[in-house]
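Listed next as structure tokens is one chain, alone, in the form predicted on its own.
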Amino acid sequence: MASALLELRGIAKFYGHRCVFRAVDLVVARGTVQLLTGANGAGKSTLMRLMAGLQRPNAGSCACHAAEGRVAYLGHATFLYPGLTALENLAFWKKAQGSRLTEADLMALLERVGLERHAHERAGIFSRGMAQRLNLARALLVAPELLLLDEPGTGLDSRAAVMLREEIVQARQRGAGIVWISHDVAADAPFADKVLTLEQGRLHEGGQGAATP
């Protein structure tokens, strides 16, 4: 599939004798948002870590077609350094990724997530919501082609939640493929092309979201 950024074929994951999920097929195309839902413990985060290449499946294949360095993963851990300021955190990740962004570019990114006034404050004193916004800025550093979001709304207030959804819409418009784990299906489904549910070890398509043309 020429437009596919990620293809999962017959994916299965076991922890010992316990099956987390099996026979999972999923294609993430450019310019689409897939909303992934399911009960706590259903295996959503495990499935996303497989998509990100952080874990390996016990069966099946996972093929990523995004350009090297253009995959961004936002998980439950923020990957932030508490002793560094918000700006220093982004500068560290910029250097690690070999990005040519300037300090002005990093400040503009902090402004996008509403943290420009806190650029020179240490991340270790940030609230959970502020840390999550900085984590989102980190994920957006690479202008990702494939964006994997595991409950990105954690800790966000209503204003920041609006900002998050706007960033997801803009990433989709730029042609990114997005997989988004959410527990707030009613609020988030209008921004998705498809709603998927992981239940009893199987992935089911729950219907189309409002973002589908």
The other form holds:
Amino acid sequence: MASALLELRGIAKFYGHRCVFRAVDLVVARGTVQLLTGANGAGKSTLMRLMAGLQRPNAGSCACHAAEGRVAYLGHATFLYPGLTALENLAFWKKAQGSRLTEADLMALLERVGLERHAHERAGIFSRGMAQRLNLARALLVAPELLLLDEPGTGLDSRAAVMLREEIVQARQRGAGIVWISHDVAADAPFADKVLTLEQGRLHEGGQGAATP
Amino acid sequence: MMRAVLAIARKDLTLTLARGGGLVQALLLGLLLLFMFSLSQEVGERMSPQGAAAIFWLASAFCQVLIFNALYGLEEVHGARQGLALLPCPVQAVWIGKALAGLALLLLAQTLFVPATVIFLGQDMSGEWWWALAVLLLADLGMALLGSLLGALSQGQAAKESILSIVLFPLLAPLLLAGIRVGAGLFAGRTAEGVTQWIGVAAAFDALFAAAGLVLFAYIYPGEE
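Next up, the form predicted together with its partner chain. The previous block was the form predicted on its own.
Complete assembly follows, chain above in first position.
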């Protein structure tokens, strides 16, 4: 069994008196992809933010065993500065995260997400899809051990969606543990080891994915 | 942590100086204040050095508030605050980085406010300028440290955060007082009385604000929305 990167035990989250979810247990192992699904408002993004450390649970424990700085979170917000170019945005996050990547590495990363021709354009003029590609490049900056993806396909065209799935497969092959929120289960489940459904405040295992070891 | 501090400060300066975000309004407000007070004098009348120094520091204080609101506003556009909260370093790196950027911008603004004070308010700088410069740097440092805290608070929506801003703002008073007293000496062509004590006061409040920022910042600038 691959070693655990993230362990959630008995997690509960309340907003006031409203229970978002409770008694959630989840282990994310190295080299696995867990697809998280559920209806709108089920609490998927809240659970993801708890995993990232952006929110605290009301009960339970959340233990992250990934190396410091090797956790990447791609949420609904793109974390981009509209006044900086695509390259400057990546350079800022690279420096702030203490990464040793060179400018050539950053350009290669932009090429991977199909933004090399827009490297010197300001992020403020990017479409939602382009901003999401740049957001993905930002998440990949640290060669993450734990990759938390909250609806990463938002705004992406079909080519970019294929590129996203390829990046997820490659990250899994490198040994990263991935939690991936998606509403397109039929399309994304083949790339996952496990499908989880958050429903009525409980996390159920919704079936085995089809990803090959 | 220092890499993150310098990256944040550099990014803020790039966005503010090269892309014009927020600094112009702060400069205009300060210059407008100095100009408006100049209208209160008769033609050829010279404002008292004490009054001129007070107006200079008032302009600097308002400018500081706008600068830090603008600096912290940069993170609110696309949720970059969450990204900063996830950096593999203490969140205080954000406070220090923004304090550094704010200090540089405040000093830049004051390079315009000083000649504007001399011209609009009829002052000359015949006093011992090195004392005034020492107090200006210490007062600016304290204003940047506290301003960085206030800027973080100003992004919060909760009423308790607004109240905290009101409580914290008067803490600038000792720094402003030191700046006014020593600045008045500069404009009056003499060394201000008790200048070393004022330097001591400014340095002590700098240390207090630095300690308060290190302790409080993590509570007032969480990654949570």
